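Given next, in structure tokens, is a single chain: the form predicted on its own.
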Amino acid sequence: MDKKETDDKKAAVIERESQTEALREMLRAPAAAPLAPLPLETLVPEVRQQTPAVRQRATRPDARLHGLGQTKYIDDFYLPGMLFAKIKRAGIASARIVRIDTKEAEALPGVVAVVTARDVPCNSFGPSLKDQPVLAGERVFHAGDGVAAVAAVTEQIAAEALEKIEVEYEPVTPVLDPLESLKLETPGLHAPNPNIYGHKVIRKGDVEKGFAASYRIFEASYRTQMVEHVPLEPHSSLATWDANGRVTIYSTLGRITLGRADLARTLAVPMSRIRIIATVVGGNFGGKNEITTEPVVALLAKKTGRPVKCTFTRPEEFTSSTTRHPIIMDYKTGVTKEGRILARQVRLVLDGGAYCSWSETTLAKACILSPGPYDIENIYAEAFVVYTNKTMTGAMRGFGAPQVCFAYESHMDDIAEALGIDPLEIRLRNVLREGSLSPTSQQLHSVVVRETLLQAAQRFGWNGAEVRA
């Protein structure tokens, strides 16, 4: 072997050793790159301080479609072969159903199917009490009750078919005043159940002792009215069944899980065979928290073998969907000469309308909040909810809070005027503070009612009596 070959072999060995060492270095390197701090350090906001996101521009992902009018709401949906449904409303507040004749409606060209209460497998539902029928069968409890439903090739034909359905009623004297309903003995409207179907009492301290120590006692009664949500988009749903006996329902429901449970009950179908797709909602405000048209379109779709859609008319929104509870509120308040509240007694009577819906939840929240945001040692609050033959009441923003707020703040204004105390000053003397006990004796934290009032008064430029800071 000459010198050149020997040098070449040595060079090859050195190169291989160099490559091997480089490979070893690579294997010894960390698996991931070392962490590097971001340019912007994230800080934990202090208590009661605004987060950095406040007052910053935020882009809504659905804003462009809304702005261009291209958002698809449920009434924009159309499936091949889809039929349109309409529901026949009772139009009478209280009656027994003697007879329903649908023959003439079924014979109308373009009508594909008609259903009544006898077509509903389990004709009762509700988020708490199962007292609502899908379609009334023997008894009508308010004018908005549905008694029959039609599926036709057009909405116009479906509406015409409703006029051809004959319903014979035996009128029953309606109960329209909640105070009258409160007095009625068992059985009530929904025999054998009583008219009072919800009751709550809150006690704190001794109100009689507080009244005895008071300089003056003020009593007043307040009432609120029934309020409809009036969303721009009315209630609507669309149902279609597949060949395996599964139903898909497109719906404006805000609580689709509860809706599935109610549909499983009314249709006698396992929840595993029910799919609810929540569509873009054009306004809810609490009014779309329970099923309305969903079981009807599901029944009609199953009977016809075709997709079926039903959309409320504007009058139906007022007669057949839930409304805000009217409440009769009686207040009795004992105060010192300086306007300090020593005792407050409250009685609430909620008009629940024809069915329970979310009345039990509203009753509890209204009762708990009825004394107001004031530090009162002696409280007695009692609330009732009763049936009447009116449009049913249910969930609406606040769940009873707006009604009692109107009452206790009006009451505070009356007391302040009678004692010659500035309305802001009397509130500052009574508001809850850090560590105060709520009406249910819960110790409160992060209480800023006083600070909020002072800031609002400053910004508003309130020129009342001297405010103690």
The other form holds:
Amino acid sequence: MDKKETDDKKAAVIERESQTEALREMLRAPAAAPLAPLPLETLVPEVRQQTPAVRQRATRPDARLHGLGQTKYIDDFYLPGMLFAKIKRAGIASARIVRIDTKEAEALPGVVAVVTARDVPCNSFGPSLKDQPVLAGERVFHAGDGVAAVAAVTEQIAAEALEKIEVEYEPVTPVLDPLESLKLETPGLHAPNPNIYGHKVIRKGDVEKGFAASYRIFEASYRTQMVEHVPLEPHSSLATWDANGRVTIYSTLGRITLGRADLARTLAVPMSRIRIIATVVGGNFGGKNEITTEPVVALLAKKTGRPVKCTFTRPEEFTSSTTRHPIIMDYKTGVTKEGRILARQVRLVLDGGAYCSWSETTLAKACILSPGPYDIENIYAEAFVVYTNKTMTGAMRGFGAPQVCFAYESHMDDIAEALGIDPLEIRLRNVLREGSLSPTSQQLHSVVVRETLLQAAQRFGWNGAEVRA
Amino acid sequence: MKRRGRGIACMWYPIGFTVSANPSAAVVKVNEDGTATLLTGTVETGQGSLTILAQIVAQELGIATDDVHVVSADTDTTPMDTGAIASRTTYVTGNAARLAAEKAKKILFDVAAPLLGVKPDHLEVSDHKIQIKGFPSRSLHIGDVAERARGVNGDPPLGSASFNPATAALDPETGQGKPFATYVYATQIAEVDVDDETGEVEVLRVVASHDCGTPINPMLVEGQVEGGISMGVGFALEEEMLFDANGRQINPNLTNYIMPTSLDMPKVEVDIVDSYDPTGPFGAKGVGEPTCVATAAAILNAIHDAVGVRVTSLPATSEKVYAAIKAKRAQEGKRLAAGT
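I've shown you the form predicted on its own. Could you give me the structure of the form predicted in complex with its partner chain?
What follows is the whole complex; the chain from before opens it.
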């Protein structure tokens, strides 16, 4: 090996090492870098300082914090001595609980407390029917039910402790099909409540008369699926008690007034001793309207005398929070030769899942909205919501409206096609107008559905829209 | 082969709870320099509602959005609110906030009126000033009036108010009545490509025209519409929670529960239709939920337009769309064979 070659090799090594060092330096930089002062003034958008304020495209102060990574979610909160809670899920859709043994979990080093239904002062809540337990006691109604909760010094130990909780179940045949639940007789799957736990009727005019006068009658059925809200930030809460017996709960709840009422009920504590602080919520979409982890962390924090935090895992978001109602929808519509709707009959069956939650609201909204934004003289709409042993359905952006809109608008296009009328045109012939009577005979004001049709058609370039507009 | 189709869907949606009372309360304090603080029990869940409420209070007081600080979502310090639900915050909490600001403004007008030599009802606010209607040159800075209200009159300018939408009970037999105070309307038109050999649907473009009454903040309305459409795309084509025969979920994770990513988002074009609701704050209604209502319907109508099949159950997965295309071809084949 001659000297030049050796030198070249040495030089290459040195260069490589210096590159590696530079690379290391780059990787190190963020941790070592001093916190730069925030350029407060230059980033304040002018539009927030303008008057009049309404109709301005004002930026959001929280967006700035999100952008700078300064927003604090509950996952970012740590209080001194704080414990982490995990909830044991049933994993069986329908069963009687024979026995829960928590001894082994309690003995695990790092576990500070375990609670079960027996520790819950009042084990039922719900926005209309109070049919939901904090932790299942005697009966499991869906696989995502919580049966016990653990507080430990780390999340890992809490998760390990869940494995050590023994639950003996006596399985009960689950009912999963809402149509089967609709037919079932007593004792029902959620006794003493009947399987059909909500029913709604909207009757306007006389549908039979309308159908009799119709040129043609169309019938169709539609179904929708169960979906999750999938917020970026999972459900989370952190509870801490003071020596006067007052509890502060940081929570992802979107409704703190209701949340406080539910906590006062389940914990049997006066409202004046409960403080809920809702943090910046990383997405709600209807999924964070009721208590989930809150009573559990409050009970564990009381039992341990330490702050306790619980954050849903992603699977828990699916199995143990509310979801969108699947709906089975039957439509029957009578029309004139020109496509004018004379009568519409609708039957909806909502899969209500294991608990009522916001089903009654969803039922009513879906039923009232089901005829669509159309001026129809004769309407009969009937809706049922039934229990099944599936994840509970509840509030979700649209409360039944996306489901029925899929049905009435699919139906509308099929009618248009059969009659040889343009889809835009048939809608323009039927839509609600200022002063029209809704399906509940409410006189409507500021009705602009026609304007939205024409504006969208024009923007899209739908046939002839420009001419009509 | 990819086939293009277009589909239209319109919808209506109510603001607030069905019949049930769903009030909001609010407190507005005007500071001695003319800035203000709003106390509200509602929660910012990402939609920008606190900015909307700040704009409403600012408008009522004639100050800028930046002048209003919002304190929210603490049961110890903020007044009751039914919360971030039912597309009600702009309309219900917004009305409460406006009424609270109006009460604080009334105190300011009572202080300013003798100084300007007119009656309080001859006054108006504009650009940080309290001025005589029709004589904008005769004015006082709102901060000077607020300071005087506290320091001279001993009547600090603050107001509290609540609002509950006007509804009437439904007849239990017929469901007739007034379940909601107001409704919003919208149309969405979707353009899709459907691959008739795989059933795959690509949403290319969604045109959305929405009514929200007066848009308090058009940028936040557009944000809601874009977010709603992304939820609608998932509902239409991908998302579904699946259960096994024993009622256990099969796909409770983001690997197997398929939802739209930014790559699945169509081009979205948003228009806000001219509309004014006299019962809303400055004519506003709301926009949160309605944005995701019409999307799936428009996409499914576009699929029908593209390949002539009517999928009647959601989601319209590639498998489902392809099965429908195959069934349609088989039927057409039979018809051809029969010579009809």
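Each form is matched to the other, and the largest set of C-alpha atoms that superpose within 1.5 Å is called the rigid core. Positions refer to the first chain, counted from 1. Note that this is a predicted model, so its numbers are computed, not measured.
When the rigid core is fitted, Arg16 shows a C-alpha shift of 93.9 Å between the two forms.
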